[in-house]
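Below you'll find only one chain, the form predicted alone, shown as structure tokens.
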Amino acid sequence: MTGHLIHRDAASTLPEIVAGRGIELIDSTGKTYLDACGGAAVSCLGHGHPVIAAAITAQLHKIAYSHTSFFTSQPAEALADRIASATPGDLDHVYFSSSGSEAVEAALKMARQFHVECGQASRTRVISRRLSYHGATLGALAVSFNPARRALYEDLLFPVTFIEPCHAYRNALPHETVHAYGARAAAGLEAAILRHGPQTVMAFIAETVVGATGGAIPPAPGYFADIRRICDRHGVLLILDEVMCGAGRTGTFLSCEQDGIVPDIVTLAKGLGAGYQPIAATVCSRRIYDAIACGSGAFRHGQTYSAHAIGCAAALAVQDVVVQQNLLDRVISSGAYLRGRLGKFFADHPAVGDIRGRGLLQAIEIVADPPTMRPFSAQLGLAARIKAEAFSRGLLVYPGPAVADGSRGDHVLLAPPYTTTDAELDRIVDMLGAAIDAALVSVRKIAT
């Protein structure tokens, strides 16, 4: 592609997007696309929402930017209040940034400073999980287990201990109940803490519902309750990454509410501002905030665009719409409808191994042999082929490779707007089915 913009793929030729309305996007040729993934689970209110546009414009006419070392702003204060009132327990102090990666960086720094303030400077180790993705910046990438994204930068990343994810479809033993499996998966965290020594472990970080790398993997019942007890027992902070699954995506403001636990720190982005402005949040417990505020007195972190007034105004308007239109209830009902349609449509499909998710974060894992869960060869690039087939049909989906073992396995993630109608969900499923079948035809031709 000619021009001066650095694209994700230097060889790609991308259509130019010119407009969006609701669940549809429109390119410069007039072709329309159903946005079934919200870009990357971002556009939770769809495109062209007049209320959000009006809020951004109104704030622009007041003040666009001021540095947080000089001023606060009404949108930032109001959004922090809103988040504190929406989150469970004592998660009531908020630091704003511009992306999920930045929110995770802030969470890691916050966890480290907490332990130092409490006289436990020996706690430096982070434990994370395989099949995780927490962001593209170096700190967030270090705690992510995505071999393809890490490979080039491996020598720059700090050491992290990775344990097995809670992935019942692939890891539960035959005849093992989901509760027993969840307890066994959680026990891996305690084993890792004891192996390194509790006095060295700073935090455990996990996505409540695993997003892009795992494909909407929900936790087994009881898993996070066990994780919470293990962290408390050993003085380890629990950081939940809800950049993708939070802000209502699964039917509650925080997905972990459905697991009956409260983390020490949680990160939010994507659906917080619905893509209308860059905005992310790192939310910590009162205990963590007080240790810093009553200790050294300042969180040793700062970014130029933190608490940007327009970003906060946009996010506040998004959250107003979600509340006023009862969209969390709609996410629950629409998520159940989508799950039912996927289950019915792909019930006897010869290449669908698992359909999973929570709310309007759903995924299909494609396998070569469902009884054995054997994945297709990575060289076939099946997930990318499904994305291309869907795109040619006017459907946007979020593909993911390497879900089986870090190098093989294909899934397709769906994360449509909270406002999507049942009729639109029907179209998404029908179009996705055609795209998957077309992609399978192409890979089977290669295989023969």
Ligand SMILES: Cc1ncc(COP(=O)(O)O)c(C=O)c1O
Given for the second form:
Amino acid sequence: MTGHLIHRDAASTLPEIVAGRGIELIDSTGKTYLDACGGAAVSCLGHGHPVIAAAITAQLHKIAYSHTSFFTSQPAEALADRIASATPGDLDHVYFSSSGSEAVEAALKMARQFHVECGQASRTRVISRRLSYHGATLGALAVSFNPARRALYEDLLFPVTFIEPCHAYRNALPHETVHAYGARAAAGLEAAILRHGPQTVMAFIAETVVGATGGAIPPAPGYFADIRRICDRHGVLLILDEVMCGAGRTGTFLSCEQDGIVPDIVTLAKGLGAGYQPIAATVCSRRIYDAIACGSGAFRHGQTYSAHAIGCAAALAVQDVVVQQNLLDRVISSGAYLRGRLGKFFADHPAVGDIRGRGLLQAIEIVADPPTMRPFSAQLGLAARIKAEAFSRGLLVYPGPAVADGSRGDHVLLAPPYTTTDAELDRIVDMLGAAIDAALVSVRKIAT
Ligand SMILES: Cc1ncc(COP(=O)(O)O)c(C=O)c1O
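Mind sharing the form predicted in complex with the ligand? What's above is the form predicted alone.
Then the entire complex follows, led off by the chain already shown.
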């Protein structure tokens, strides 16, 4: 690349995107791509949606920006109301920002302020899980377990305790039921809290369905109910990061509704604005809001673009479309269809170790030896090869290179729009199968 833009990879030569229609993206040469991952599980309504474009334009003609220290705005108030009514329990106050990382930063600061307001300033420790990703800013990165993303900044990150994720495929014992495994995985949190002393622990943060690093790992049944009880027992706040799996991606507004629990704080981003605007939300319970509002009176956090009127207007329009078109039901039926197609297509595949997910967040884990779950060598870069093979065929998928242990293991994540048809899902599966096989041929050539 010869321009001035800093790209993710300085050596890359990227095609230029010029248009998008539904599930398709079109580059400047006219090549079309089937967007099976919505970028990073973002574009839940596909591309070029006229209703969202109209809502953004209408808001632009009213007011684009005003600072939250001077004014509130109708779209921000309406979006907060909408989120409060869509979320379960007493999750009813919302702080808006512009990215998932910012939403997580706000969640961590809110948790800390809550304890200080309640006279428990000794609570500073965050417990998180291995194989999790919560964002790129320093606070969000500190609670993320992604060695490649952390390595360079390790010395700048505050200390965090990491426990094992609830990952039945890799961690359940032979003959252990999923319920028993879920209880054992949750017990890891209680052991960590007791080890540090409950009065020092501020929050436990987890992705309800692990996304980018773990590859669509759903929790075992009962796991989060146990986690909720453990947090309550020790006065630890439960932060669920639903930046990727929330806002309908798994078939309910919050994914944790399917686990029957309500967190103290939940973060949302990607599907909230569907990529039409950068918008994220940190939603907290009334108990947390009241402690702050009736305590010092102000959340000690603030950003210039918080509650941006156009971001909020876009997200409101996205959520309207989701409700009006009954898309959460569609996510459930299409997710089941996709899962069925993947299961059938890869049933006897020699390198597919696991197919997992919830709703329209599904992943395939590729392994060198399915019976032992042994991953391919990281040097082979299999996940990146699958992405490249898919891309050359006109299919966009989201790969991950660290799913086995944080530094090895290959998975491919699928997160198509909620509006994807069964015929499009069929094409995605067929093209993905061809891409995986081509990538495996290329790594086997290197290995021999
Ligand atoms: C669960 C989760 N949390 C936080 C983030 C960070 O979001 P962003 O990249 O918008 O800062 C991501 C991004 O992939 C994510 O998947």
